[in-house]
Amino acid sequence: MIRALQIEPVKCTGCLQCEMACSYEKEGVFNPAKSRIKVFNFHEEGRMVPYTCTQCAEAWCLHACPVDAIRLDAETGAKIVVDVLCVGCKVCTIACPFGTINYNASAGVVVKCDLCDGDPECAKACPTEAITYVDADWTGLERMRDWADKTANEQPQA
């Protein structure tokens, strides 16, 4: 069963535990700047929203890589960067429509979420369950139901 990260922005408090857990797991330091998940602060709305690679089916990053350094992990469904193959050209960063692939200048390669080999630290660290790791087929079902319930109860505007 392929699983995916499900992000529910309304549950995010902006604690940055996801960023800290990711940076420690991947880089060995507690440094949000080195995290593969970012929490975006919508100041005007007073909301925080975590975002990271969605491991999209289209995988534009994978198809754009001229040296085939981005590969599909068949077990997790993650698109992973093979560091020894990456030449640091950054074509994948341009191809990604979501901006979730970043260039690591000190290593000379790109970095992106790889789902921590199927055990994502960001989801484990999130105290409010704004980030969960669920069956990929069900990531949007609850949100669709919630939206349907909300719109069913609204009165049409005249």
The other form holds:
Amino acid sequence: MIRALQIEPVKCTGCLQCEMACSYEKEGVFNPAKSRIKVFNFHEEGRMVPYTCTQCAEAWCLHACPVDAIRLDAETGAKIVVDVLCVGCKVCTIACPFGTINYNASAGVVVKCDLCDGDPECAKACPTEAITYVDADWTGLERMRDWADKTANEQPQA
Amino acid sequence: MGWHGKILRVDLSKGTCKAEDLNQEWARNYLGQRGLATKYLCEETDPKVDPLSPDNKLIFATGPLTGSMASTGGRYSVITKGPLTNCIACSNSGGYWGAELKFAGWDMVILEGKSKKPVYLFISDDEATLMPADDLWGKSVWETEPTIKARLQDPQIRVTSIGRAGENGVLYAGIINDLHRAAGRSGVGAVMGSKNLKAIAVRGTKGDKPHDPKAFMEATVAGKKVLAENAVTGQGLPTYGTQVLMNVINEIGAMPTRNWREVQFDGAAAISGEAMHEPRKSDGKANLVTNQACFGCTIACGRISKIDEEHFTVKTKPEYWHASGGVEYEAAWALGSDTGIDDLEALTYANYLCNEDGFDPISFGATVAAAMELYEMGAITDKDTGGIELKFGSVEALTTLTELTAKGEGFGKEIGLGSKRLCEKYGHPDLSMTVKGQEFPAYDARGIQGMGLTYATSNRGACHLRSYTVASEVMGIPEKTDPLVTDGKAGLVMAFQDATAVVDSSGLCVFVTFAWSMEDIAPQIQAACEGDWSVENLLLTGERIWNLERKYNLSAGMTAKDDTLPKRLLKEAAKTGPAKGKVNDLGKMLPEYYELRGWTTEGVPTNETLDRLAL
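Here we have the form predicted on its own; I need the corresponding form predicted in complex with its partner chain.
After this comes the whole thing, all chains and molecules, with the earlier chain placed first.
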């Protein structure tokens, strides 16, 4: 089964454990500046929102890359940067409408979420299940369930 | 390696910034943050220094777990001599700033001297620069922080700054980072203001490197599991924040009310954590918007609130209609129960202003409460207050005084000096509910006896965060003791003081101790740092830190006479509740405490004690 990261901002507390876990897994350092997932704090709304690559099916980054350095991982559906092929031209960072692929100046290549070979560290580190790794075809399941519950169980009974 | 091994020394008089190696021997003996910065302060300054003079130093310090994946590992402390107390001041804050300083590669920043003109310090990894802040002076924290980020064109910068209270010499001005997290107590913000330092902006991209990353991950994952499964840290605090306590403490008759004349507040439920969840009658929305975590914290006790737009305090001020830090238990108590006010929206507004202009809602609310009692006695008149009717329960009096104190205008100037100076000026020093000049927090020591000893012996003046015996006496953590008896409390207070000194020096938040024992903490520190960080050595380190702070205070001029409580707690019995008829029996606990500490009957550490602790 192909899985996808599901992000539910309402559950996020802004602790940044996901950013720390990501940087440790991918770069071997505990450093939010090296994380591929970022948490945004919309202070005036009282909302914290984690954001990362959604692994588009027809990925802009993949199609834009002039040296075919971004490949599809067929097992996970992740679009993966092959570091040895990447020339650091950054065209993909311009092509991506979501900003989730970025240039890493110290490494000279672009970096993005690769779903950690199907075991994403951010989801494991999240203490509130604001980030989960679920069936990619059913990312709406929990919300459907909530609304089903509302529809059936919160209506005045006849 | 836990520590980066590097500190930043900023001479504000000369306008210079330079890197220095961290004294590793001191790090081994004092761990970090509170302990280590105290050691630096003791070595580098005269304890008799005038806190607001250029000779005082101001230290921003992280611990070895700050900026790590340990849960709550995002704390920093500000250490200096406090102008409110003339004692050691050490104020701890969460948010994201402390971790960012660590990520920039620094263990601490020592600021000395005084700048001729207002400046702010910008740290970008290895580079540190003093920048002009003339146009930021006179601005609130809420204006300063976004202005600096915009000016430096980097939204990822974290800022800690003072508002107008710190500039105007409010003696309990705090330092505010990330808009609403505060190094709140003892007036550390006034020291920053006296140095003409407006803010420290930090951007760090170097990250954190524990000594043994694999062991560290194992230890911190185990620790997080314990926090998640604990009723207090896994449920109570995330749901209600520290406000989970309001109804509990009121029920046991330990809720100081109307300047501690009473021990129960009939309006407690209306300003409680539960009330923050209730839909308002006016707009159907709850005061609470969400909970929020500080960096790395898996508890997430922080409150984010929105004030009712129709409330009279903000009806014509849309600039306060956004979400921001809501009331914690201490603020709700000091601004509410201590002044007899049960209007949650008004308290939230007052709390916003305390964050916006950087002053401690505990000391502020308690000073207003003392002023209200003086006013009702006739010792303070309308002439003194500029026409404000300072009656207990008056919402208008509270919110007007909050605005005046923030701006440093009118009677707000006197409120800004704290209750000790206010009560002395108006001829009733006994009505100041303070120890060593600092206002009490929200636990009545007649109903929780151990807290009396906690307050009397706290090295930074009255404080609940030096030995939170409420955990044992009310919540049964680690084991239940009777809050109304004094037996065993000397040992309990001492054990809590030493353990808390360790937590405050590590980079962790003291709230972990609701779930973690030292056996849970030690492996995390051990994996992060080189050296011996066994439970035994950690507790010895805690005791060493406590005694070092004590030595500083004794050298600053404190004596055993200052280890006391206001007459009201020692002579006026509680009128209602389970503690009815009780006073605090400090006299029964204090001599035993001195003895257990290895101090003389005058409260001075003996040579034997100092030798044992390598002091």
